[in-house]
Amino acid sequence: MNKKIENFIGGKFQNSENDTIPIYNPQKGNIIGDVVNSTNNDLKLAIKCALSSYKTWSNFTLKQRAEIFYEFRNQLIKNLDSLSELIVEENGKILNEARAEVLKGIELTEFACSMPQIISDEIQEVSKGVECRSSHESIGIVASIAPFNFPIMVPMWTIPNALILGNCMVFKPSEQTPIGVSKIAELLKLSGLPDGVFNVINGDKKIVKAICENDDISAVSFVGSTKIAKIVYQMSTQNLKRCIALGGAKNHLIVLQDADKEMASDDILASMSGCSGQRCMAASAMVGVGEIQEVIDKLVMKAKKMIPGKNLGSVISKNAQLRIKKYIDEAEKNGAKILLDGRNVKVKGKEKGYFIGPTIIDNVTPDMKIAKEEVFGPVLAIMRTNDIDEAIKIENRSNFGNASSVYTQDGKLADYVSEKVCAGMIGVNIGVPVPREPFSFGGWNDSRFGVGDITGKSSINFWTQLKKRTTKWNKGAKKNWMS
């Protein structure tokens, strides 16, 4: 029986007569439900509920709000298996990857629960009898717009931090993967979150535009492609909102001759194929410096053991599958060598699923599209050079700046590459250098628009504003002009 995913407004799911958008199971290619395509009136109702709840919620102490999210953390643990199965169904990941996604969401929630220990008013006697004090205050109604590729984890980048800091939220999930966020809404209510503090608005790009233009929303966070991130950032800031919009990536792995062959090949494979390459931290471009053929040979051998439908999930849609194949076709036409071809895989019992096998392409040149653009699939483009500085130039010519990694056993060379590459997150012998809490997630250049990062301590400044108070009690303490 197909599911119908409704909006969650004011603590309950709203029955709607709006048009709907089909939801597909990417591994099987069949429709598993429909999601409501919201109107601007639906958004206004959600904001009205958020506004009515804001005064009460923002007056909770930080500790009171954190206690609710500690119970939410317990609910995530209790529902780990069912949430993981939801991700498999709507996103196409394999179960182990889905489980890891929920566990990361739990870690993000645990960090948010530590806010009472992280945030404290700063107080100083700046002159005799004169005290200055600063405090982090909530900013009001905020919105968060999420992509399809991590339907549980990416929402945890924003929901716990923004709400514990006293804001109320309107959340817009991807119309391709809306089921997980509807479950999050249920668990938040079960955990004791007051009605109206968290609201879910489903729909397509029309509702994104409405969010960016609504006067009652103070801040917008976005995660998705660079093309849309730019548009969301421009629309939001044009309407006088603060905004952080994370875009795509083209992450380069620089492999030096002294790299540990087994570790490098294992790690590069995991980075290029994990989540079927549908993550902004995936390795999609490898730059070999000098003689690194043994690493490539081991990588291909190990990649052949990645079996679609077994230890490799699907991509999200038929359109995504066709787009990825087009990149591979064009690279081959332009002279690249296909070492491992995943274009024509078939999975028994899932013949209509959207699968791409691991694909490794050698002899790629920096001017090819596959070397410059985000493919978002389990595809690795290999470029070669004999010069470490040329490898760094190849990385730095990219418009993106999410992540970069170097494989070497030489600490000085690792430091040299880390200092020279232009990316916000750097890995040394790590292909997916996602910082752990309390360190924040965020890239540079066309991988991020806005100031600061979306997670960790850096996110506190995005979701709050500073209130500064200066107090004088002792008239007789005046000593100088500062008094």
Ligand code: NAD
Contents of the next structure:
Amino acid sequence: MNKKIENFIGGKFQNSENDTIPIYNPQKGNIIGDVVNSTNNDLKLAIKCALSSYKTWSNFTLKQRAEIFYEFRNQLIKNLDSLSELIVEENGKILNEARAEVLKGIELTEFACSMPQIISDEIQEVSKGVECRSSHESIGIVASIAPFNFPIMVPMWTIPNALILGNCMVFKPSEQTPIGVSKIAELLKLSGLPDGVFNVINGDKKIVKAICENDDISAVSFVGSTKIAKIVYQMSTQNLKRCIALGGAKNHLIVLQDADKEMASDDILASMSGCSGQRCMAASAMVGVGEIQEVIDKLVMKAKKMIPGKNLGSVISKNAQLRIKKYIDEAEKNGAKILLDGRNVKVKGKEKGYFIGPTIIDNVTPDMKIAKEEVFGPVLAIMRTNDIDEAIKIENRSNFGNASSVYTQDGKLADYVSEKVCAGMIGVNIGVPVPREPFSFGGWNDSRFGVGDITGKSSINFWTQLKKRTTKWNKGAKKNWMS
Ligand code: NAD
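Moving on from the form predicted alone, please list the structure of the form predicted together with ligand NAD.
Next comes the full complex, and the chain you just saw is listed first.
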């Protein structure tokens, strides 16, 4: 049965007068529903509801707001299976990956629930009888815009933190995967969230522009490709909003010759192929230093055992499939050696699905497109050098700076590489170095525009503003230069 995904405004699902956008099941290649493509009028209605709810919501105590999210966390646990199945259907990843995504969403919610324990206002007697106090205050109506690759986890980077900190939100999911956030809206309501605090506005780039230009929105968070992150950052800040915009990535794994061969090959495969390489934390470039042939042989042997449709999901769309194939074709044309070719995989029973098998490419040089650009598929480009500093240089030449990992058993060398590489999240013998809560998530360079990180303690500064109060009650307090 086809699903109709509507907006969620003021606690109710609502249609839009505008056209709709089809939603596909990427593993099967068929349409499973459609999502409304909102107009500026829909956005204005959502903002009106959010503004009206903000008056009471921002007056709740931090603890009262967190209590609603205790229940929301329980709802996520109760609905773990159905949420995971829904992710598989709209995104194309495999069930285990979808479950991991929801589990991370639960951890993010647990972190947000700990805000009352984390945030305590500062107070100090700055002069005899004079006190200074600072408190974190909400900022008002905020917006969050998401990509397709984690339909539940990425929304959970922003929703619990922003709301518990007293803001009301308008959320714009990816038009390719809008079902997850629609379900989150339902569960938030079920958990007791007052109507209007969380609103979902579906649609494409037109509604993103309307969000960035709306005068009532104080802050915009964005997660997506670098090209669009730049546009959203520029539009939002030009309209005097605070903005954090996370972009794409090209993550390097530097493999030294003393690396544990079994662990390195397992982790590299998991990193390049997990979620079909559609993770901003996926390792898509490997730089081998010295003699690392054994790691590559093991990697190829293990990758050959992956079965698309079983332990490897699809990519998101026909366009994505074509884009990835083009990158591989071009690398081959320019002299790279395809060790494992995933361009022509067929999945029985899912012949129309958008699959790409694991693809491992050797003899890549740093100037090739496949070494520099984000491919966003299960493809690994291998470069080789004999010099650790050259490997670091290759990594640092990248415009991106999300993650970087080093494989070695030598602590000193691990420290050396970790200190020199230019990326926000570093792994030592970890292929996907996503920081766990309460450590925050965020890259450097073209992987993040704005200040701070999007999750963890760092997010508190983004979703709040500090009020500073200086108080004197004692008329007899001795006067000095500042009182
Ligand atoms: P995308 O940039 O195409 O879309 C992201 C959002 O922007 C969507 O909601 C979309 O509707 C909107 N959008 C698209 N074109 C727009 C335009 N011209 N103007 C305004 N808004 C527009 O990204 P995607 O393909 O959905 O997601 C994949 C990308 O996201 C990859 O580059 C990946 O690395 C990145 N990503 C980054 C992180 C991170 O933490 N850095 C996390 C997840 C995904």
